[in-house]
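The chain that follows stands alone, in the form predicted on its own, written as structure tokens.
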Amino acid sequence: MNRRALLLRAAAFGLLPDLAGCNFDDPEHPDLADRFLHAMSTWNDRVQAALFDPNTLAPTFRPDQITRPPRFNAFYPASQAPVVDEATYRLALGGQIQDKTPWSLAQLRALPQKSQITRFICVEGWRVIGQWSGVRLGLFLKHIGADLRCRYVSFRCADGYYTSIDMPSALHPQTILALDFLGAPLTPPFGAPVRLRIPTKLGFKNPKSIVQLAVTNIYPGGYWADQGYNWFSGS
């Protein structure tokens, strides 16, 4: 059921009495349904942010609990995943960062690596358990002199995807710039050469094939958030 149909049914049952008399499809009037849903989504973001505890860890699992085979997720088939030249790859940096010198894969791998076996939860309802390894995002942000007082960290990807997360979630100890999956370097379908792994958020907040990272106080939005999905999207 799409958002509009859900809202109209709620109105029909008297759950939204103030909107029940509105003509949601009249092009001559503002779309009150979308306005209402946007307001509720914004409220939901604020509540989730207020409830988020940066010291609470997402569940971890044993190696024998890893889902095999792993499941691919994206808005395109696995065969269309972008292939990034790892030899020439450089992670571009922008925004409120002191040292914006791009980073190579070798430099990222030279930093302390952290491994985790956590659950990936898709907004569509399915979930898998996988093992990811990489650099703690919080450590990386401190290393490049990012202004940790800023509100957002944004990401842009080789396939045109983009998203952003809040700074407290970026500094969470389980949030990593993943370089390996299941004990081996990432492959294109699973986000090579660098992806974000953030087990405290839903799957679409885990961008793959990241080519740019920025720190900002200006709301950057995201591919799905700009289409009406909840932005904070804690899991």
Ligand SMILES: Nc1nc2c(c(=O)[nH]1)N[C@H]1C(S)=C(S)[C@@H](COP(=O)(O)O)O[C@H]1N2
Contents of the next structure:
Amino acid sequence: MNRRALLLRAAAFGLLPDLAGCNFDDPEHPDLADRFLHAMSTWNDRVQAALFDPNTLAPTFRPDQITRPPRFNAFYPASQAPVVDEATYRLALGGQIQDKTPWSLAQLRALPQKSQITRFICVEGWRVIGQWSGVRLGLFLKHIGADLRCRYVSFRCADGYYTSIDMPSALHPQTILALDFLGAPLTPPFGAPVRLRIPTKLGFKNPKSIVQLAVTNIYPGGYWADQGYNWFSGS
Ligand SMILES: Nc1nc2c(c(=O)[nH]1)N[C@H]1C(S)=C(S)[C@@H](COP(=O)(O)O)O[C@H]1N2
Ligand SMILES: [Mo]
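Here we have the form predicted on its own; I need the corresponding form predicted together with the named molecule.
Let us now look at the entire complex, which starts with that chain.
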């Protein structure tokens, strides 16, 4: 690794020397520490994006390593998970996309399906291994004529959750619009009928029960990113 990459890595993990003369407890500037941390996180996004290697694969696992039962998480209890009517469901498309005709589940299932056993890591500190299958997001984006030069792909969910990812991560071969878990259709708490499964990023970058996908150059943020969590949150 060259010097610049080393320095960037050190900075990304908060190892830079103290910023001399900064007093983060200054009562006249109570939000200075917040602003500093936000600036660090924004810069961190850029460092992580620069270090992202589109050819590096997240680890995959054997069927006997799958965690049973799976672990639910959302900003509400599992009993309150939205139930989407699969017959009338349409994935809405927005932003820089040539063909914005909404997609039914049958249409999504007619595209080639990819199955993979990957590890899911939540920022809260737990991890599980599961098997998700569905359509490669990169293939889907090409299919609908998305402008692949745009910076972001954003997602809106049936429960009001929202998040977004960078285009290089969207095109990563392991990033899928998942329809199935353990070979059966997703259930409502776990993201029915369509969720993003992106094993190169943390759990909160894996939106469940997606109702809209958009391609844009305008930073879309996310439910947790807007509350201070690091936006890129991946490798
Ligand atoms: N729609 C929606 N998607 C979501 C969330 C949510 O609250 N709503 N929570 C996120 C978080 S923080 C995690 S860890 C994972 C949990 O997914 P799981 O229930 O399949 O384990 O979903 C992510 N996607
Ligand atoms: Mo999470």
